[in-house]
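Here you get one chain, nothing else, as structure tokens; it is the form predicted on its own.
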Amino acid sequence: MLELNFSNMMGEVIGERGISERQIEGIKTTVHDIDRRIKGRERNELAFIDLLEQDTTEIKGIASDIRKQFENFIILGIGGSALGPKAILEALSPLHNLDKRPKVFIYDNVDPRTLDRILSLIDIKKTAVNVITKSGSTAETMASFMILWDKFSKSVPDAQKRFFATTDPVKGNLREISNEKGFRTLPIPQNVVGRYSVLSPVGLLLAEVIGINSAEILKGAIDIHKKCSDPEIWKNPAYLFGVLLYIMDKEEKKNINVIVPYADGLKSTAEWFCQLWAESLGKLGTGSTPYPSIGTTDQHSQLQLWMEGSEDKVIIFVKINDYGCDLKIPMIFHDMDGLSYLGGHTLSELIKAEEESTELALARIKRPNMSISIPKVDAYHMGQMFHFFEIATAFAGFLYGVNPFNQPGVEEGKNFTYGMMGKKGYEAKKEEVIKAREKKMCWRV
């Protein structure tokens, strides 16, 4: 089960810069209420809590079938639609292009060179794709997917049983083509806002084409969810894990978060989460800056500044106790004192050793971290990775005062993108576009 230690956040491990027990006990009461207001489901996205008892047998249907015809799988997404199962491929399957199939390419940008080469490395005969976008009209996606949609139709006759997506139920320009070319499709719950969508069909169809069991994400999620449900601030991690970065954020000017996962695979889960947790949070002048980093390589380039930079960070470290398999360091090179110690050593008993002595380095000078501590990277537990950062950030959502669902800061750039493009009814953010491109001919060397 995970685990969330935050010995390293109190004032008794780390002095005056920590947070006391009085602290937390004194926001007890807002903490029942928002536990309430989650519980009483006061707002509608919260159905992402839901999604945890879905029936995944037409998920399992369409990844067999995609499985057993193509040999290459691209997603076309951004944001929640891309990070998401991209997190569940890097984690549980690593390195899987090399050799498994179908080699799954994620294309979670526009820009040009990337689509470029993919479309160089496939054939597009054997190739499904599955757009994602919950609206229909997110332009990055909606433009990749016109490309490929103009590709495949020009090449293969039966162009439409290549394409899946996953959109909204009844809604959007992606469900009217899709129900016009006849494309099979993935409900996107309507309540469920992309950011807190891995745990639908976004990412368990992903899983399920690389083979990885839906069923033992979701019961992981299940599992984490009942710790995760407890009124009690100190029985609930989720809740803890929110109450002490705000605190530190509001009282100790602390609002910079480094996520270090200790294994490579959860590099995108670590962006996932920061995704997450920036776009609920960072509203009406508040939120803290999540930030990802990767452990031990990061110790290599960051550390110095976590340990003598501004304190104005807090670390937190996702460690694994078991790797599931270990590399034995061979008793060589004996006559040279700085290798000789590593002989007889094993790579987790290295990384987990850098990991617990970098906590107590920052802890020795009053920088405050906590660890989040996984039995190993496996469907189960990452299951319960995704539901923990998702009932945390929904609560630090209430805590601060925000929307955690909504994010209006991001429309307006798609309004001037929008305007730019040409798109109906946006002139005048292209009008704004062109006055604003004036104003910065001056400011140039």
The other form holds:
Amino acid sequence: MLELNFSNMMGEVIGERGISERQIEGIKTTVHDIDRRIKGRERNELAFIDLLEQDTTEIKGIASDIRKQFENFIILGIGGSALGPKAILEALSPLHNLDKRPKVFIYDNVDPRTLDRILSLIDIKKTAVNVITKSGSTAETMASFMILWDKFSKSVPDAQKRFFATTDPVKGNLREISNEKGFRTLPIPQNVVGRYSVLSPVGLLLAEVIGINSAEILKGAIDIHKKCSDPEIWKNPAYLFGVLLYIMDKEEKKNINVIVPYADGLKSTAEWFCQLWAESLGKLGTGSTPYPSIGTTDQHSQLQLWMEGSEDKVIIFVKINDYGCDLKIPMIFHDMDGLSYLGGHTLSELIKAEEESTELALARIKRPNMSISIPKVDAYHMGQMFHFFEIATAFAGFLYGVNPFNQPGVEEGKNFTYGMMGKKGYEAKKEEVIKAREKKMCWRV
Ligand code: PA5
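Next, give the form predicted together with 5-phosphoarabinonic acid (PA5), keeping in mind that what was shown is the form predicted on its own.
Then the entire complex follows, led off by the chain already shown.
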């Protein structure tokens, strides 16, 4: 079971810059109130909790057909429609494309070089495309869809059999196109928001396509949900996670949260968490800043900053108890003191020792940190992590007094893009961009 160890956040361990039990107790009534609001589904978007009980028959059926018929599987999507699948792929099937089929390509950014390269690597006749977009109209996803649909429909007779759509059950452009062309579709339930959708067909279809039992992912989520719905703060790891980061932000001015998994396969999970936390909480002038990192690699890149830079960070380690395999370091070069100590140990001993030492080094100089440990990187524990972070983030939204399910701040940039790309009704936005360009000409070197 996932465990949260927050000893190094507490005053008793790291001194006056740490949190006291009294501070946590002081927030207890608010926590009980938020717990009631979550259970009473104060916001419809809490529907992501219902995903744990979904029927996965259709997902499994489509995935099985894709596995049988195709050598390549392209996912088009962005934000919440891409980061969850990426996290699943990298955690549960690392370096997948080197020896597994179908090969998977997750294309989210609209960088033309990337899509051009993907197209040069695949044979369209052997390729399936899953277009993931809740709204059915996101510019990046739909532009790439338009390119691929055009190419496929011009080169293969039954192009519609190669396209799958994961989208809103009833509305949106992609739903309309799917109905018209006859694509097979999977629904993203109406009240489930993009960044809380990894446990919907958004993430589960890919899991099944790469041979992972989606029921295991959901089982993990169901099991952690019992703990994460305990109204008692001291027993609920998700609520505690939110409370600790909230207190550190509001009372200690530590508003940067670095998430550092000690596993290469969890790099994308760290990015997934950062989107979830940032887009859910960064509004009304509040919210703490998450940034993704990776251990041990960033001990040789970022650690200096965490140790001796501005005291504005909380470091969140993600530890793996059992890596599922190991490699022994041979007992060679014993006459070299600088190397001989390594011989006879294993790589997992080394990575764990480095993680524990970094925790301690930070704690010794009173820099707050906490750790989330999971027994293994497998489907069951990925399900636990996803759900744990989703509950923690939604809870934190209530604590900060913001709506953790909207993203009003991203609209203005979109509106300017619409104007520049000639969307009807956005002509004034285009004018603004052109005017702004004049100002931008003044200060250049
Ligand atoms: O969390 C969110 O709602 C966003 O990050 C969306 O997932 C992202 O903007 C993509 O939206 P859509 O799935 O509608 O294409």
